Amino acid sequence: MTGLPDLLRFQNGEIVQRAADWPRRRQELLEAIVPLEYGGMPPAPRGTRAETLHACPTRHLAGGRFITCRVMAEYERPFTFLLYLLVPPGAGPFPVILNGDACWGYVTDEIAAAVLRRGNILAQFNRVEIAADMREAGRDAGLYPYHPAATYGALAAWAWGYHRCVDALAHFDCVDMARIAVVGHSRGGKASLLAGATDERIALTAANDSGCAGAGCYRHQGPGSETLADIVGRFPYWFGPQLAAYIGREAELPFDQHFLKAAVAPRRLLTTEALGDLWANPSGTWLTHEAARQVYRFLGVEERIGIWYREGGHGHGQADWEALLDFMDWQFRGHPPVLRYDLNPFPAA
């Protein structure tokens, strides 16, 4: 499709014939994209502990509970960061939406109330506790000193943070570990997509306006969209050291971002996009969606992949969250979908 590398052909040229062959092809996709683009993934710790620091009723969200938790990744010396849970009333277990974008500011009360009202836990952490989001910060702080010889960039470190939060969530009886969704916006959406692609415990992966190196496309650049040269020039520390060599040679990349999307299959995947967010390449995002959807169709689970567009620009607002909550209700609870998740706004693309 449109010159994108074939998802259903093994590296040796053989066609993927059966659904039982997909795990092997999925591993090939990850081996192609994760080391080159993201510099690999941080090694997992020996274990992860979760320490509850505080729990109390929420005053502004009636009936809910607020829990502060310390996540402790067990290396020779523990690496720690904070995880915050808003839990709806009742015994559960409840599905979880795990959001790593606390660095943008926590979600609004209206969004939090909507998450709880639907019977979900809202879990949030600040991904920049894992790795700073500043070029001048270097690799002397955060997670990097724990793996001094590693080449992973910040996106992989942030995805590792999602994985450790999943570890920690297993310590809470109120959590339904079979119904965990991850979400992020913009660069956080790039991280959530990588996290979902590389951890099969995540049942639903969602990325909002994630664009270049997220849900976008290197081979198809829509008008005004961010290029590989743009993103590596401004944020080289997000990536592995080899990616810059492909600036101006994008067609030679052994992958495009449909590899990352397809690696989520057969689990659930939603991308939410804004038509006015040209920098995030909404038309290229449609092409990678269509390519990944071929895999979901091949596996007989086409209903598990969705894309949703709205008018407007770059942001992660109420409408985007409601689209995710509707998709979760459909996927996790079997409720008929309220929205259409497969409408093509680019019929000529």
Second form
Amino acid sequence: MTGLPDLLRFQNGEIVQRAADWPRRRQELLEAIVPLEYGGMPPAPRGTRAETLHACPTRHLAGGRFITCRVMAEYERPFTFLLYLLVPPGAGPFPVILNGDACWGYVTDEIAAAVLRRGNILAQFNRVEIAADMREAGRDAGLYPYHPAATYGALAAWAWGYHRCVDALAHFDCVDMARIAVVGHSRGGKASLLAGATDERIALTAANDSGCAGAGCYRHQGPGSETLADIVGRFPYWFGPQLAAYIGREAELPFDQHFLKAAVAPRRLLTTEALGDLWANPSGTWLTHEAARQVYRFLGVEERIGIWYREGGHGHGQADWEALLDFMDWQFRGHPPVLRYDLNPFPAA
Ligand code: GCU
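Having seen the form predicted alone, can you show the form predicted together with alpha-D-glucopyranuronic acid?
Let us now look at the entire complex, which starts with that chain.
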């Protein structure tokens, strides 16, 4: 249909016949995409500790508690970074939305209060503590010196950050470990999608305007959309070293971005998109969504994958967060959906 590599056929050509075969096919998908596109994942630490550094009430944020926590990944030398929790009143356990984009500061008090009012914890970390988002920073800082022979790029390092936060969340009684959602915007959404695809503890994966190397599509470039040449040219340090070889040969890539989406299945997946964000390839994103949805349908959980488009341009604002919160209430609490998460705005595509 779309010319995208088949998700429901094993590499040896056999068709995936039964839901019980899906974990094996999922593993193949991850092996096709993660090393080549993202340079592999950082090795997991021996363990992860969480040290609470401070806890205090907030006056303005829906009566929540604010907790600062140091996450310590145990390698020969521990690697540490900070995680901030906003916890609603009450004992919980509460679902969590984990966002890695603290470097951007776009989560307004209104957004934070909306997350808490619906009975969710808002957890945030700053992914650039793990790998700087600067081409000139090189590999001498952050997590890279811990694994000098590794080839992972910044997106994989940021996804690793989500995973270590999930480790750390397990230390908190107020956290419901079965209802953890991750989210990120744009390059942060590329990272949250990779994090959710590669960690089955994450119950709901969300990515906003993640585009090229996220929810987008290399084989269908909508008008004005970012290409492999564009992204690798400007941000080579986000990726593994082999990806650049496919510039101009995208049809030969052994994956497209529907592999990453499908690797989330049968767990929940939502991408939120903007029709005016042409750089992020909204029409190509629909195609990878449709392809991944076939897997959800095959597994009998089609309602667990959603996509939501709004008018307007690039950004992660209140409306995008509300779409995620509604989706979470539906998926985690059984509330009837308020929005439609299956509408194709490109009927002719
Ligand atoms: C650039 C980049 C995109 C990225 C975006 C962002 O525009 O080309 O791939 O998603 O920055 O992170 O805002």
